[in-house]
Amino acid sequence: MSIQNQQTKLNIGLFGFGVVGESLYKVLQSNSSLNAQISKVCIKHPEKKRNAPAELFTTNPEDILKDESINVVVELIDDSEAALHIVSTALSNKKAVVSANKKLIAEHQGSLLELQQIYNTPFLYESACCASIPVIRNLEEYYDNDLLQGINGIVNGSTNYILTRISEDGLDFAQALKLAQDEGFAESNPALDVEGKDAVNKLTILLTHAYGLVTHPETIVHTGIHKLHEEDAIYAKEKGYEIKLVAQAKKLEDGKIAAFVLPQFLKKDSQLYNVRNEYNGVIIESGLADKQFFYGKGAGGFPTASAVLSDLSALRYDYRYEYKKLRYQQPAELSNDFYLRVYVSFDALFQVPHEIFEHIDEWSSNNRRCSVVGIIHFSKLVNNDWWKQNNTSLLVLPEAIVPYTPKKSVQKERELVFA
């Protein structure tokens, strides 16, 4: 059954009844203007008590996927492989799909784009990036590829909450993580968040809508906040910086795109500096409009459900992503040919190979930690994992991507600094 006009009722088959799924159910129960109802919910654990009538639930996905009266599938589960089957089958059956599964979308963009085109069926996923902030639709509809200079943002509410508690309350990482879990902002297994995987999944999706660039998360350099050291926080405080996990992409002079997810020192003049707790913030820089800032809650049941609800509402108008920058413009390419200004801290002097630095700005050492601030070529992060070994932490400086011309005397400079 297709959604032909605004009078057609949205009969929803929902997969998952966790925090977001239950929040969506509550919102739809109290909102009659959308002309939508959840007809069936597929769950994994039937023994768990649910705040909804028992007859609403099933453990058989086919009860939704083969039901011709259901014209919309909302997928809100945490298993990306199971989600791939659900979404692929739904699209093949010409059921519109709304999803919040950023891992699924980021890892399978190519095949999902093909299915949308073959079956002419909408697949919307605003809630997969930044929860309540409408970033995808703005990138899709408003910003032209040629004018879009860059995106940088805090796109993971869990890590931002942890970093806020460390900065404001003086907690160590373990304490802040436990608090985030207690408040429901971090999972019992927080690796997806704290290792930067969630953020890079979101950046992968944003690149498609910003630049028509379809890639896989593993092709993008990324790490999280799990490697940060107490001395890094001390350095940040001395300089007046805040540490944030920032996903960013920037168009280079050759038209290619620099993209990465790394912890970053931010100055007070950055709009991301004051993005705290579970909130997200995204700066979009345009060649004509300068910088525009999007801000809102990036975690939690109702903020995410609000984006799902917005997508459901958009289906009434037969809205779908057109992927204009991919289909009607020259898609951009990723680049590894640029320079970063970085701060690297490590336990002992020779744990970091000095030859990775093109230029040294600062050097310090005490009985607890060594650190270097300098310029490196980005390829030194792509082709080598030295920065993920031996208790090393790496952050980028406020002006992360910098113009640089290598000097002939750089080898002598390295030797003097590391002598």
The other form holds:
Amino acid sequence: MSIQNQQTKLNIGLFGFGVVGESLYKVLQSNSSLNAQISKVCIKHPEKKRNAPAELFTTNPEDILKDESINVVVELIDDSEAALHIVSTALSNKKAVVSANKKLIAEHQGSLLELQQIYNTPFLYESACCASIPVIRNLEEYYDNDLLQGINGIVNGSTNYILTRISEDGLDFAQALKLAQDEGFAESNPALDVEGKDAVNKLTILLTHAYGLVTHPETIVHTGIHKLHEEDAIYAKEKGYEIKLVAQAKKLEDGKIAAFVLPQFLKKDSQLYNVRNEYNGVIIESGLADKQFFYGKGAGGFPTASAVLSDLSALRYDYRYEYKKLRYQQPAELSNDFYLRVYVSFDALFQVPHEIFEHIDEWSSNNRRCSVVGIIHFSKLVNNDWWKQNNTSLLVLPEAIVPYTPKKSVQKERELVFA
Ligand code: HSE
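Beyond the form predicted on its own, can we have the form predicted in complex with L-homoserine?
Okay, now the whole complex, with that chain kicking things off.
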């Protein structure tokens, strides 16, 4: 059924009735001008109490996927493998699909692109990145690959919320995480948030729309906030920094893309410094416009539902992603050939493989913790997890990617420091 018409009713089959699904339902119930209604909701746990009439619910996906009167499938579940089946079947049945499932989209970009092409059916997912901030359509439509110099973003609301509660209210990690879960910001498996997996899934999607770079999230260096040590927070306070989990992509001189998700110390002059709680912020750097800053709620029922609604209304004018950078331009490649200024902290000096540092800027040691600030070649973080073992924590300094020419005296410098 074509929905390329303002008059055609959007007859929605919804998968999932969690925080976002229920918010979407409430908005559509109270707003008839949208000419859209949810006619069936597929759920996994029928025993849970729901704030909607019982006859709306089913546990059988086919009740939606095989119902010809349903012209749009909205997929808001947390199981990415089940979601792949739902989305693939819906697209092959020529139903438009709106999804918020960043894990699904990031991990299966190749096959999802193929399905959209084969069945010529729209698949929209603005809510999958930064919830209420319209960043995907912006990257897709507005920025030319050549002009887009970089993206720096706080793209996970839960970790930002946790870091804010720890720094402002003095909560410990477990208390802050519990609050993020109670507020409905965290994934049902919160390890996805705190270990940086949700953020790297989002960065993977942004890379496709920014640079036509289609990759798997596991190929991107990432970690979360779970390894941060209280001495790192003390260091940040002394220097006047805020710690944030930042997803970054930067076009290097050779045209390749540096990309990673790592905790970072930020100075007051960064727009991301003041992004607090579940808010997200994205700085887009372009050749002509310099820096532009997008800010908004990155998690939660209504902020996420707002992006789902925007996709639903885009279906009316048959909007679909053209994947312009992928189709009409030379897609970019990832690079590991650049230098980062990092801070590494660890329980004892002997635990750090000191040969990884090209240059040491500063180091300190007390009876609780030792830390080194210096420059490393990014490749030292790839396929090598020295920096994730032995209670080690690694953060990027505010300047992150730095120009550096290796010097011959490096060995001597390292010996002096670690003697
Ligand atoms: N768990 C995610 C977050 C939800 O905290 O950002 C929104 O994608």
